[in-house]
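In the form predicted on its own, a lone chain appears below as structure tokens.
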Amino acid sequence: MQPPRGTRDFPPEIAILRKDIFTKIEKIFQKFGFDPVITPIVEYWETLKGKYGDEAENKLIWRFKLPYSKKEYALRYDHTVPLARFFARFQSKLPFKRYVIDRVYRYEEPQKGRYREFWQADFDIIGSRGSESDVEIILIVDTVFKEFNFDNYKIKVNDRRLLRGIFEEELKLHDNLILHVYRVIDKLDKIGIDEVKKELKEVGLNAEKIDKITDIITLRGNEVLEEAERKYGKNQNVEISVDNLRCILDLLPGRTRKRVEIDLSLVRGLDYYTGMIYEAIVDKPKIGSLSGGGRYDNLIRLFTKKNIPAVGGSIGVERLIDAGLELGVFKLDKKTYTQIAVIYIGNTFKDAWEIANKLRKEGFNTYIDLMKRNFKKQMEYVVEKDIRYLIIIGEKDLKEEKVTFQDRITKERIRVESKKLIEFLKEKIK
């Protein structure tokens, strides 16, 4: 009876919470001028191939062939590469600001906050090279966290050009070393500086280079930019990235700026990032990043042969929900969307049925028992589903052209004329 490992079933109370969260995130995207698009879950393998790096493409992407097709397919790994393909196909007017909240698939080892089928809420801006677009991405992330009343989070920001300028060009770490070095320094928060030094030594670096690397990745805030500029300011990539990061900090509103931290140990794993990168994390629980993304100015060129800049981010909805439940930010206290239950007593089902359908026509989410159960069983179901409002219909009420309204929370109980029921309910249930 279990679904495949790393996938899940969601009962109503969890599905309702998730849907409500998705709706709130979607409204934030729309507030910033983003519009929705939908792309298929399945892409041709050729579309995804060569975009994510060896580890993702050899271990994590779901790839398959059908016995009756010569094509090779893959389940989408993220929403960014499908966006690039989508844009190349439709050549949308620039700037193109889109969002999507949908499933992606990665064949990872399932654990807390990590699944093989999961939802991501992505938002991207295509067409703008300016720092303003980078800032808007960070602002959206901050707005989402504030919407859900998280108060223990920070947004770490770095620039891939700064990493390139320092580690690849100034420290001259060669191609066969650089990816290993990036993977090690990306683990700083998890394993600590001593373990980072140990692993860098195992990679093959000498003590001098290890000291230079660890000296700078342990810096935080403005001192990162000052130290990078002091030591490597003549490097063009360092100069460009430091200027960009300063512009970002300057454009951020004060309340968001307090949440942002420049962090040179932030690397981000995907090969397509070219400029600003970010991750949002909470202090507790230790669940990894809840949002991440950055600038990918070269990705769309793979599909269009044109240099079209792009920047975007992704809200890891699963981790957001898991963290929110653990912190008490989210509650599983809503079991149904039903507003009103129509309860019938005695030989009144047909009349109750007509009233239920009239309520639905007027816009009320209405339940009526279809199993012809007695009053006690109907009420047990109502209590289990936590339906607040009741319209009780008895034979005596019908003779007097009345029904009984009951609020289960306030215990209010009122007999209402049938012809005035809709007007009464519209006043009671705002």
The other form holds:
Number of protein chains: 2
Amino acid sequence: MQPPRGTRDFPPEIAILRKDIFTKIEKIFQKFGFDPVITPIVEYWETLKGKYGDEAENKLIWRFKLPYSKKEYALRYDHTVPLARFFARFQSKLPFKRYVIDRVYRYEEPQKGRYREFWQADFDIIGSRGSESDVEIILIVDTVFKEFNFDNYKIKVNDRRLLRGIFEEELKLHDNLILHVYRVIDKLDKIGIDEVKKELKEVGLNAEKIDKITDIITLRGNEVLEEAERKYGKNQNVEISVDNLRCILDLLPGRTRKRVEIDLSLVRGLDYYTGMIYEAIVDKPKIGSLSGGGRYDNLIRLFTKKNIPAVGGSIGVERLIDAGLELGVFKLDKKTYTQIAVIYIGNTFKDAWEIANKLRKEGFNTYIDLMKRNFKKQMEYVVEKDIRYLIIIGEKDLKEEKVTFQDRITKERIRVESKKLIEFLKEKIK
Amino acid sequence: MQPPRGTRDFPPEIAILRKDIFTKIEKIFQKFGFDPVITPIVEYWETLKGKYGDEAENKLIWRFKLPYSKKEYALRYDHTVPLARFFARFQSKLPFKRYVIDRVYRYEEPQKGRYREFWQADFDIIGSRGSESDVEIILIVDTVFKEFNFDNYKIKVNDRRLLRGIFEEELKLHDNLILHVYRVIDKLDKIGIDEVKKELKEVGLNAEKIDKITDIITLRGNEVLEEAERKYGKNQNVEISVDNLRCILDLLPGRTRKRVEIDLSLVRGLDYYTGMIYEAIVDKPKIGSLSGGGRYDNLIRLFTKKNIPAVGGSIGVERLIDAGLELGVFKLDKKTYTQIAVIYIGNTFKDAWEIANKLRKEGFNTYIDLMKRNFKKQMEYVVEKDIRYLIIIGEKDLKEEKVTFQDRITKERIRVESKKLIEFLKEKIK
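Starting from the form predicted on its own shown above, please give the structure in the form predicted in complex with another copy of the chain.
The next block holds the full complex; its first chain is the one shown before.
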């Protein structure tokens, strides 16, 4: 009776909350000029192969053959590679801004905020190289958090070229070593600077390099840029990325800028990033990043053979929802879309059912107990589902061509002429 | 660059149409007191096993193992079995009315209106045995077709017990034979009565039985019930189902009843039906049934060990959309959610971008070309996407603190003071 491990069933009150949240996120995407694209959940394995790194390919991707298929399939691992495939196929007019809020699959060990089937809300701009598009991505993330009244978030921003310029080109950390170093410094927020130093030593770095690294990754904001320029400013990648990050900070409106922090310890796992990268986090609950993304100017080329720049972000809606529920910004207080319950007493079911169908035709979400149970049972359901308005019909009402209207919140209770009921309800329920 | 055979990519104009259609269907479900439930796309194979018959199990179900999983998985084949599992797990309060509009998977040979990944819109009532719930299912189907202004549909209704009473108990067609007979008569609409007679003969029936069968399956509506009662009325299953079908016809409002036709040649493939069954069809285009469903009083027991009645239906939204596009009731005329494009001329990009962001903050879906291209290129995009309203900013405008507003439909063109722009647009664009 359980769904597969790491997947979930959503009963109505959760499904309704999720739908509400998704709709609000969608409206933000639409405000910024993004339109929806839908791609299948199943892709050919060869489409995803070589895009996500070894760990993903050998442990995390849901890949399989059917007993009666020659082709190997995979469930999509993110929305970015399918977008690149889509774009290559349709050659959409540039700039191409698309959003999607839908399922992706990773065969991870389930834990809080992490599932094997989960939803991601992605928004990407294809075709634009300028800092303004990086800024729009950050602006959208900020707008989403504001929309839901989160007040304890920040958006960490970095640039892959800054990492490359300093650590690979200037400090000359190469090959396998650099991957280890990135993995360690990416954990700074989680494990603290002393542990980072210890792990860098374990990785095999000498004291001088460790100092140079920790000197700069512990800085934040403008200090990072000043220090990078002072020490490594002659490196071209450092120069370009410092300019880009300065430009991003300049273009951000004040209310967003104070949420943004340049952070050189931000690395992000995926292989395909080439420029600005970001992650949004909340200080509690401890749940990892709630949104992440960046620029990937080379991914589209894998599918189109053309150089087409792109930048995008992803809202981890599972973590957003889990964090929001814990913080109290989301509440499971809506158990049904039903507005009105028609309640019958005595031998009035058929008339009650006709009234219910009339209300539906007029656009009211209306419930009536089809099990023909007694008043008490009908009311138990109403209370359980927390349906606000009642229309009650007894045999006496029927004779007098009246019904009783009741508002379970205001406690208002009033008899209404049956033929004026619709008019009355349209006034009461907007 | 292609998605897997039988799956599809939906560019914005199709994604927008689908979303619009799904929202309208959802609102109808909500009017009838249904709430959403979401279950995963991936189920354990053992959950689906034994529910759909041999052909589905051995040819159609997407079932697989991962390289690193012991368990066998399957992509859901319909929404009904997952609902039964969900219900058994949560033991939701009865009656339980849930809807879902989401993907299901069948490894069929793709053709018009038939895909390997497709969407079904399901609505089910668990817990209610009465004819009123059968009627609600039919009413919803009728409401959906009315909502979309289809005018050439009918809803064929039958009862599995009527089939059993007449063909299995009275005409004594048993075992393998009856399955062949059902398969043949189910094709009546498609192949005509002469072909049905021929195929019944091939199956091995004698002339007398063939006459008895064709006599009744060629009748329609009330005549079916009268004939069934006259000839086979002493059979208990015939009696019960004739009563039920009469009751359903009586309870239907006139506007729906004239769409409904009792049809003894309606069989429906799935094993789990036990009472009323229905299918909705359009006379053109030739695309098969657009909705089907029925009563399945024994399915829930497989999961709960309790007898709990259930009835439901499914809108085949792919066929609904394909048919609707062909009939012209659906149009791909909305290419974007974007309402306003901000166009810049000369050195005004930064100011234009600030205006765009202000409009977004005020709730307008706003586009601005982030590629900093010339006027002509910007306008090409506007025309391609068919964005209705333009805000145009040139260098002279900037000095005079004005912008030009243009409505591409009414051709209205007017200069507006920048600081009054928001107010102006709120008046223009509702």
